[in-house]
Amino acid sequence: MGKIFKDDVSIVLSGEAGQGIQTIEKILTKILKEEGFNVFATKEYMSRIRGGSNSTEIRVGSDTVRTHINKIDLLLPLTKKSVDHLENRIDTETIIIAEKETLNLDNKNLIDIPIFKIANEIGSKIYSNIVAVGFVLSLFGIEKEQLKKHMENYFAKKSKDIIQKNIQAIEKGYDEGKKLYSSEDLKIQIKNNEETKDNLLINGNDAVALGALAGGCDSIFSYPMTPGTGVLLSLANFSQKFDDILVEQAEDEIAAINMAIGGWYAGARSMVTTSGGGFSLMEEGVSLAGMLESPMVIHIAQRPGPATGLPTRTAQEDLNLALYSGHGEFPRIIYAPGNIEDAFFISQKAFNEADKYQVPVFLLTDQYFVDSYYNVKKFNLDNIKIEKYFIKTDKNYKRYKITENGISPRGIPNYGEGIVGVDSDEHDEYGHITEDLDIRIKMMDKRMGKLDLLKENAIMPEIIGSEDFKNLIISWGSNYNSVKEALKKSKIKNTSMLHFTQLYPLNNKVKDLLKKAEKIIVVENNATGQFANLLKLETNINIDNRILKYDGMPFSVEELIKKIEEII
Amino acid sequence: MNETKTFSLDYEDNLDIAWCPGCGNFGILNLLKKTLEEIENLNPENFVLVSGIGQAAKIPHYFKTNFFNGLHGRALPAATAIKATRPDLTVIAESGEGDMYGEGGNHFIHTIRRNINITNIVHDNMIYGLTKGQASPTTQTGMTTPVQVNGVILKPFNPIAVAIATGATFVARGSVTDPKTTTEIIKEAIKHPGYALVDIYQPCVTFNKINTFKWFKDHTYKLDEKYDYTNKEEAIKLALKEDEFPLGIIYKNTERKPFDEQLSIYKNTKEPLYKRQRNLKRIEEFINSKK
């Protein structure tokens, strides 16, 4: 066969839910990273606990790898069905590594490895996933002695017997692969380096949760909903170790957001995490935050809808929902981090901005984003500041004092001598109900006036490529790395990428940037081009070229290249 | 609203109160005002009155104190978070029965399950006042309204029985027809370490011509001093009687710890969350664990 991978390899592991695909993903990526390799992993799964066909894609590269591609170089299936499920990603080059007889597979590129037989010999079928891990690691030329050390670390809390059996499994798998490696039949010669060993290996969920912690978030109120739950779990995990964050599972999303607003009223930095369906229920709370001028941080991990849609797949369909959520008019901020570093720093910033401007702040991610991970440099916390804006009140304190810039100093109960009243009805400066229509206008002007401040301070989109562009490919949120890699790999000229991390409001200077382009293409995971429409609305520039995908899967680099080349 | 001169739980004399003359809400406002002033160490700064929407929910506006007048049915979640993040505050969630048992019914049940240390005062006039006379969860079967034109066919919601059954640790009923008993109940409710429900009967003079002041007087009685409110079985039996309604503490136990006291955030310190400084060094440790 003589197949040697030098720059980049895409390995896909697939099987039923419950077969340990996620465990392989974790162990394999962790060991590879610890050995100094650049890794990227993303998963695709069905909305069920057992059975079905789930898969994990692991990419390893000499350079950093940060996005999903369609191509599968090595496929390790644990069921026959999972091979059928991936049919359109398997081509003549794909090497399938499987136990031929048990899975009843027939493919010219099949390498027959007795994965299940080895596992059974060790004691149980459950070790088959670890045998597969050992096999893959051998192809990278990793020393056999290292395996034991890694397994002992990974299973540190397990019993000796379990550690021993897993070591046996990984070594047996390793021996099978080593034969191919030594005979130069199948080999991965990707470069590793010392620096990568010290990197973090982190997914979107953890990045948002850690950013929230660094932003001083001290309470999260949420109702579990895939894929938004990950942030709740991460913070719960943190609360167990450090005791200084309140994590409460609310009875429903309506309660969750009202709790979080109550938290802010009392001086606690609070957030909610959910997905589109859960957020639908939170909308009245968003409107309340608008009227109370309560700070609020809302994380929405998007998934395809409407209604229950495809619960475990990905989409960028809820921009409009966030943008227009809540009745009445009031300002808000919408961020959509594009990569892991961004997710950390933007989530951190969200709390300061919410506090400063007293508006709801949205963090829009999606399933692909929260479930994907790769190695990144350690976050530099030197410039991180938790800026709290509430004040000590005096006796004549007015919660809704009319000020020049529209921001009334925010007091909290029992801090100072003043009393703090907030009201969902239109209110006077003290927060008391009013039907005085002059006051209504003053209060509306005060609230809406903040929008100008938000525009001035809005994050500018990032230009990747030459500033002297003819064509602009616009992306937002999780498409950052896919579009970036597609442009890098394609032969298109005079084309740069413009990536938006802040979707609303837009900086006033955005329009000038867009005007420079002869051709603009917007890439989005939805059916209508929600962001393209928003850009048109805000800048009055026509955006006719849209690359849209809404099958529940993220863009692959290959399909982006093809579609961009078709347009340009 | 006018300049605040001194702190007092008293309300402004010339305030334009948006209730009908003779409304039962006045009775509750007056007795609550008196009750709160008698509670030691309670002042407008360390007290928060949380309400939802409805006529009763306007009550915070007639006090000079911290208040959170939120959304219809959502007073309890807001009150829960306020108390959970601020153990230094005394929190009362107060609204009508439509707000608490109808729109907020789910929160009512789960707030009881949490046993958060707040007092929940419900103005129960068995009708919707603000929306002009439709049936409320406690409207009695048979009453005709502009919507239930052939008479209410639903069985009224029994907040007392539901609260006891779902694990409430303090369940009481008051009535504006007996301010003395109601005042005593509220004082006990605020003292109670955990969730305390105080359902208070009050007449709606405009839209409920059946359950009038006289009706409430005739259909309620004060619980005997010998009544043992710690006996759950007896309390349930009493709660299920629907011809005559007892006034007083119907059920109480102090065995369950309140939600807020069990939170891990208060394991090492009782300091409210807003006073705490996030330690970035510790975050760094946590981040590094992701290596």
Given for the second form:
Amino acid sequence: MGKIFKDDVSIVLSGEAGQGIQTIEKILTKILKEEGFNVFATKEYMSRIRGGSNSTEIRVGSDTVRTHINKIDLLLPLTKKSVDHLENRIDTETIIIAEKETLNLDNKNLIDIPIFKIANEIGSKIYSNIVAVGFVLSLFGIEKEQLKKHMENYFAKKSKDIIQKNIQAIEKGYDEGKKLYSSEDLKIQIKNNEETKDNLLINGNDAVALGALAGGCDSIFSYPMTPGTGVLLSLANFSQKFDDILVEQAEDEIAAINMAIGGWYAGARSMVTTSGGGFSLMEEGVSLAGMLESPMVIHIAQRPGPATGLPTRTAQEDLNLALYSGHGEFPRIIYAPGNIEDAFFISQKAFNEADKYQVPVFLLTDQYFVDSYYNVKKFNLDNIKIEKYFIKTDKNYKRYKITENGISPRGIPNYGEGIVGVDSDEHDEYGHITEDLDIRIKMMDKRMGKLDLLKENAIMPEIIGSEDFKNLIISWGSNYNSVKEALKKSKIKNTSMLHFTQLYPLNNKVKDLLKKAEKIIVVENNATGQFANLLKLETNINIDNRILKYDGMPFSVEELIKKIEEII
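Cool, the form predicted in complex with the partner chain is there; where's the form predicted alone?
Shown below: the chain alone.
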């Protein structure tokens, strides 16, 4: 066969839910990163506990790799259905590594490896996933003795018998792969380096959770909903090291957001995490936060709707939901981190901004973003500051004092002598209910007056490529790395990328950037172009070219290149 992969390889493992595909992903990426390789991993899975066809994609590169591609170099299926499931991604160059007889497969690029036979000899077919791990690692030229150390670390909390059987499985798989590697029939020659070993291997969930901690988050309230639950679980895990975090699974979403409002009122820094369906239930709470001028941080991991939709797939369909949530009018901030570093720093910033402006702040991610991970350099924490804006009150304290910029000094109950009165009805400066229509106008003007401040301080979009561009490709959220790699690999000229991390409100200077482009293309994962429509609304510039995808899967680099080149 004589197949040698250099610089970049895409490995896909697929099987039923319950066959340990996620275990393979975790072990492989952890070991590869610790051996100094750049890795990226993402998963797609069906909404079921057992059965179906799930897959995980692992890319390894000499340079950093950070996004999904359609191409499969090596496919390790654990069921025959897996091959059918991935049919559209398998081409004439894809090498399939499987036990031919058991899976009843016939492909000219099939390498027959007795994965299940080995696993059964060890004691159970459940070890087949670890046999596959050993096979893959052998192709990278990793020394066999390293495997034992890695497995002992990974299964440290398991019994000696389980550890030994897993070591046996990984070594048996390794021996099968080593035969091909030594004969140069199949090997992977990708550079590794010492610096990568010190990198963080982190996914979107952990990045948001760690950013929240860095922002002073001390309490999270949530009702489980995929994929938003991941941040709740991450903070629950981190709470073992940061013992001043309250992690509460509320009885429902309505309770969760009202608990968070109560947290901020009492001086805590609270957040909620959910997905579209759960957030629908939280909307009245958002409106309450708007009237109370309560800070709030809301993480929404988007998935396809309406209703239950495709609960384990990805989408960017909830921008409008966040933008227009809650009845009445009040200002808000919407962020959508584009990469892991963004997720950490923007999540941190969200708490300071919520506190400063006393508005709801949204963090929009999606299933693809929170479930994907890759290695990054350790975050630079030098400029991390927890900025708290509440004051010590005096006897004459007015919670809703009319100020020139619309921001009233925020007091905390029992911190000072003043009474911190708040009310969901319209109110006067003291927080007392009123139906005085003149006061109503003053309070509305005060609240909405913050919007000008928010626009002035809004994060400008990032330009990737020359500032002397002819065409602009606009992205937001999780499409950052996909568009970036697509532009890098495409042949198109005079084209730059403009990525928005803050979606609302927009900085007033955004319009000047858009006016410079002869052609603008917006890339997003929804059917209507929600952000393109928002850009038109805010800048009065037409966005005629839109690349939209709404089948529940992320964009691949290859399809973006094709679609962008078709338009330009």
